[in-house]
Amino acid sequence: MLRVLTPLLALALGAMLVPAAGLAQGGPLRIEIDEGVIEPLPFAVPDFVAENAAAAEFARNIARVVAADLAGTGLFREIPAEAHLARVTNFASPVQYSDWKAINAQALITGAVSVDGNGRLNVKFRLFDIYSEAPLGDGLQFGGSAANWRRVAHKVADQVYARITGEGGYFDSRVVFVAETGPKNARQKRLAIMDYDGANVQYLTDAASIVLAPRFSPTGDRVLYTSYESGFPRIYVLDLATGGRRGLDDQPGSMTFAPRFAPDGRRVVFSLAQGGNTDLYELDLGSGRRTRLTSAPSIETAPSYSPDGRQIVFESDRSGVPQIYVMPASGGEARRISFGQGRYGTPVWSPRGDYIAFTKQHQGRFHIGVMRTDGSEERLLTASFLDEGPSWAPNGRVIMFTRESAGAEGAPALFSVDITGRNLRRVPVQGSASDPSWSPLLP
């Protein structure tokens, strides 16, 4: 698949945006995704020019971000400091341009920053491409407070790989997750949130009950999970700016679980077992109004919500073994889309609406991977002792989830690979983490 960006004339991110003027247009640099190897595109970012002397550290950090964000992705490789033959000191000055195509750089990213007197950040940057000697789209300025530089410097990376890539970028986005610590056999789990790179870790919950497969509504500001703090599965609904949480749908005898927001972000689809029995169950968050959307002797669980709400694919072992189902989201004739060897869990739609990803077991062994959305082009991304519960970046186009090791001392941790199996990567988070669900880019 062949992406080129085309220069972008105008950017609507809000009130954190705003055009840097007297900046051309130029391009296309491409790059070529396909689902074999490809050759990263090399690209270099000097430090970012410091406009005063409160921003000295920022512009430092703020462009050693960037170039994590680019090169985590796989499809980019940085050329270092000590090969470059030029230096930025002056945002304004013309680009050497036979400097940087000396080093073999496709492209250069070139930023400055200043704080004000309130502290608050002003950070702007130009994307040059360096074989046309020409920019890419105009330059952009965003501004924020001090303490969050990090999602300053994740915005110009999103704003650079959407440029270069054709596709939306995923860098300014978070994590929620379950944190784990102590032995294997008696951990004690809670709730975290974490920018999508492991950084700025932050605790929801206590460890004094365990707490199970957070989601993210989609706008990012609550999550779902079910704990066991009644000793029952239950699912709540935390709300991240108050801290307030409150449970939903509490039938005595019964037990609630996999629960996922629906586009809208007004319903939620989960699994509810009562009297022997699991079914698929849909609730009105403004009314508290249940629907049965399931009604079978089998166990129907994981369910998730096509992007446009219409679909619902899920989890049922209605033939025999675990297998992948879709059905109308508001319920009806189910039809089965795995069929290949091994048990099938945890399907995931995708944002594009264009793969479901999902959990395999097969000969000892478990894998994460994707089919269309029909069941068509099975594709196994992993293998491992134990790999489960993807989650998709906002761009679909990349997989969180959770790897475990084996033996007595094993324990889970966060991976995310590339739809295409490329760039198997650890993501950097101190201690044992486990269901990890991606949010939708921050506003």
Given for the second form:
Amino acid sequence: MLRVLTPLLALALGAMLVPAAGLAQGGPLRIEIDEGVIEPLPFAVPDFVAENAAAAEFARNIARVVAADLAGTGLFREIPAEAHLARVTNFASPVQYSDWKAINAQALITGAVSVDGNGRLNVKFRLFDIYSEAPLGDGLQFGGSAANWRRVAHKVADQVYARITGEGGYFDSRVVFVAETGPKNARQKRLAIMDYDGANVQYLTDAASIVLAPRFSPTGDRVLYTSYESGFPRIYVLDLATGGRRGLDDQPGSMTFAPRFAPDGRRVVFSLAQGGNTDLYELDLGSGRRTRLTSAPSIETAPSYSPDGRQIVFESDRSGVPQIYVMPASGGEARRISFGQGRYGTPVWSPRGDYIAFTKQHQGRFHIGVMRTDGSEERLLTASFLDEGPSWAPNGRVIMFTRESAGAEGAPALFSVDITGRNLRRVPVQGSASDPSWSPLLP
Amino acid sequence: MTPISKTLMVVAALAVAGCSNPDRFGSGSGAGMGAGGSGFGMDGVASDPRSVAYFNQTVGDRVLFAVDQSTLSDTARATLDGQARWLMDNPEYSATIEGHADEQGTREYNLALGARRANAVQEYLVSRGVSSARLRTVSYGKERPIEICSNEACYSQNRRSVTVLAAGAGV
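Next, report the structure of the form predicted in complex with the partner chain; the form predicted on its own has already been given.
Every component of the complex follows; first up is the chain already shown.
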């Protein structure tokens, strides 16, 4: 696994040990995500320096992934290598700021890679604020197996992103989703997992049964999902390390779906339909004890815990059309928080606790939106024939969701958008895909 | 049709039903008995009133619903009256009632809506004398549309329940 090694303190450059966030707030190299960025910040990432022959390919590829991560946020713009005046051939050499200033780079990322005899990578990097002519934060080094070179690159990019935006990173993360093939009336669905950027897709189930809506555990080690393998929708939990899985709440005559972990990872909230009525239940994974949380003739579904585990936001049509409600995690009186026109569904509490993402259906269009946890400041981020199922990036600043195109040839794809509504982009997954669930930041 | 060939056909239908995948939409299962399929071969022929094909096509294996609704229209009730009579006359069959929704709506809500629709059909059939032990319900939400266009012509066909017969008197 990867781990952060000792910072490369003051290596050659006499960098001052200033906390990254503090330095960023004072200097010009700062992006405020909440304000929305009109002009992306120009940066340069020359190929990392290969410190031995075995590292040559990694040195180039890691720099490319770092650049793709940063440019993919829409907050940064890469100045391509052809425009560079300087070449970085020695990680320890002083940076010629004027060379980078001349091409209007505001941030410079340099790095070096070596591979030891056991196939382990060692990657060092530094971030420079060109206009301040100073490093931004300490140099760091990461170790990892060569097979995990993309993760090392994502960790470097997460550091850069965090130092410049002041937000947590999200590149070293994964997404579970449903890979879809076949025509619209006979879709084959398989659970799959990939890196956040669409790389390294692996399938977790075969296509023998319909599977729906996988959800990561808070530690990223398990996945909840719904499968029809018994002939009826039922919730299952899959252990990613062992591949082992087990059905939860196997009650004849009922259907279970829309599961989600509590922040402690020990409880699951889900929908159970019995006799045509759908309510919310909590299951204690250790004891198997099931607790009914709602008891209404209306539909209660799509529950999601607040990050402190004390509240649950969910969707209910008790008012006549689906709206969003919040109740104590133990059940009890719910208060409605969505009051705009249209139908609201699939609310998901941000991991930072500040927003609730949702699906909205209004006048024949679907939207992904965010609102404050009291329902105020509703903001629609997308609009299309069919957008649904938002999932938060680990830093709570980006949302991934399903967008399905219309018509007989219609097919779903994964898209992401940031919480200002900017940087809408398709996640590059081969084939059709739906129901993304973003993992926490990997350890 | 001679009595002998009729017997053979019932046997064939029972044999097919006995080996079907629990998820009739799973990749291994092929078309189920109630998929509104050929009406020929394993389902028997529609001219035989005791055949699955007759139930699917002549009685009608499905009823349709209005947007977001699970109430039964007069047309739906008439179809279900026929289903109930057929099930009473053919006690060797049980049925799974599938609830389906159109694609306008979230996946989770549509699953719950499909459960409502399937239950409405089940309750009606029970009210007409069919033993509840012979009926099960399942919701497919919007996962299995029968028509694939994205307008009301297709949506109206997809907002449905389908009564799928299986061999065996109960569950």
